[in-house]
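What follows is one chain in structure tokens, specifically the form predicted on its own.
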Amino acid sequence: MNEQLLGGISCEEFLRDYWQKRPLLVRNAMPGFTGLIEPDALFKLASDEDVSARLVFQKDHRWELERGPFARKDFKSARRSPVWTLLIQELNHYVPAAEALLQQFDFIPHARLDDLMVSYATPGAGVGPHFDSYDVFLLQGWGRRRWQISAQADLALIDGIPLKILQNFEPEQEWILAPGDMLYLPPHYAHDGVAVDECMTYSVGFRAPSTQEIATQFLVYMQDKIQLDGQYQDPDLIVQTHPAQIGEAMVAQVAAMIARVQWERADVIDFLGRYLTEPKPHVYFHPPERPASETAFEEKVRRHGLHLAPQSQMLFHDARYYLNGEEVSLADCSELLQLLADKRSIPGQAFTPAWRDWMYQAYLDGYVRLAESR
């Protein structure tokens, strides 16, 4: 992390005084930063069917939303309002510099990091006053954007439109961000960003699953773990007045059956490792078109090292390692796996034959890449 990213305060101070507590504006957080991708390249990226792209435009005081992929003519169509915004999710999957930018924020655990989104906006454009349920760092690329923010408790949304826009936004603070400036906002902080000039803004978002989502996914995980013997029995069954009634004895027996479903801390750890690294449904991996032989792979790794594919997620707890939803079973390689998870790359001198077979298969699956192909 560069020293100016948080405006001269330490990571510890930021987490103690600002994280999920209050906003932080940092002028010149990244000196000389003007962005990671040019508009033409961004428009081309939006034409890829694997890319999550959205187009928001304002027309006759109405908000409209379209989802990609888009053709180049979509950005020049005569019917389009001159006030529009293009949003691209997961820029870090497609632009190496975007992945490197996310590494600047590794003072936040990788388990919380989601992705880097980029928005291109014409003058006067935005996506309306809204709030996010997660933390966000808003880093300004080229151009300028005016941000208004509010700690208001009223988060009611306008009904009947395709965007989640606040009904009653009452700004309390306002700034214009220039290239390299950054604004941090805690969850549920109302904000509205409007382009002063043609501009691009980079949003570092964090994962904040709801209790409902975690509980639901944990139950899905447990259905493959539980093994309970026995079956429903009722040797003392008696005639009921109402044959359609669910009897109290049945309710009691089934309640006792369900109560036998239990889990341990190790189950929670294993669930989190798999759940937090599971790729999103729309994410695809790209195996090498002409894979190197295992011998050539080893030679290239020794020479250049390797790195995780941008789409890969790797986390660990103690000596348990997880990559893309699966536990990594690799004995005597904890230090190497920890380095790969933390830094998302390993140097060639770290090579050891103990992990060659596993890493070569990960290479064939597209989970890791040779450093020379970066």
The other form holds:
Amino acid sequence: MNEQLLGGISCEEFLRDYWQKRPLLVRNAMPGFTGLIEPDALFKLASDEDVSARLVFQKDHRWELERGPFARKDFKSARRSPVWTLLIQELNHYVPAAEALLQQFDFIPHARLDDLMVSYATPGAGVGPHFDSYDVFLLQGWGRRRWQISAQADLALIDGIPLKILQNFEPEQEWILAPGDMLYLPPHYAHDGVAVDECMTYSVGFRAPSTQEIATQFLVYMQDKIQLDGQYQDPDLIVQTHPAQIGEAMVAQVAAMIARVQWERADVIDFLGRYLTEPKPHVYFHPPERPASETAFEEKVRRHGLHLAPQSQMLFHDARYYLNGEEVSLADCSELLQLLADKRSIPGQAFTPAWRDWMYQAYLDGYVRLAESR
Ligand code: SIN
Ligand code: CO
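Please give the other form, namely the form predicted together with succinic acid (SIN), since only the form predicted on its own has been shown so far.
Full complex below, order starting with the chain above.
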């Protein structure tokens, strides 16, 4: 990894001293960086109904939030203030250069990565003082943004508005970030970014799911896994004084039934593989419009290799591989699958007939793409 990204410290030092602990401001983290997308192209993206786009602005001192898709005229609408922010989630699904940018953050496990968000703000705009439940690297594209941050413990939010805005924000530090500068913030760190000029900011976000979310999702997973035999029985039933009362014997028997719901480490691994690679509900894959035949596919892969579609998520644990919410059933291809998961691409010379059928199906599903079509 290039050490300039973290201001001259190694990724080991960053993880030890800053990650999940304290903010880090890096001037010129990416020299010459001015962004990955022009505003016009971003506005066009915001008109696509598959794209998760939000508009934030204040009207009569009240915060307002609108969800896309947006037409050009929405940005000029007279009913809205001229000070507004457009936020687009998952830029890495639409812009190949965004994926390359994310690869610079490979020193953090892919299992933690959420997405690359981009914001476009008119001068003076921002989304208000707030905190995120994410680790985030805020990378400045073109234009400048003033960031104020605070380690405050008071994270109470204003009630009854469509955005998360802190009731009391007490900034402790502030900087103006110019193109290529970057600010890392751990979760729950209060911050407020206001555009100095018309500007664009890229947020590399790393999810940190709550215990509640993990537990709820694990129970959903377990629901399909449990196989318990037996049935409620009461051959010794006796007459109750209150027929409406749930009897003690019933409570005890049901408690014993529920106690038979158990899981092992292998279930936790399988759950994590599926849960962490599960595409978000609004994510769509795009199967090839005119797919190559299996023979032509093999030839093209041999020549140029292939890569994961930008929407694809792939992770592994030991020899278990997961792609987009499902386990990959492909024996004896560990090395290749590891390469695909780590690098998101494989070169042509890695081709072996052993994985052709599986990979061809993944290609037809839109999960992987031929390298030449990138
Ligand atoms: C923004 O880019 O406007 C907001 C990013 C953030 O505060 O998380
Ligand atoms: Co934020």
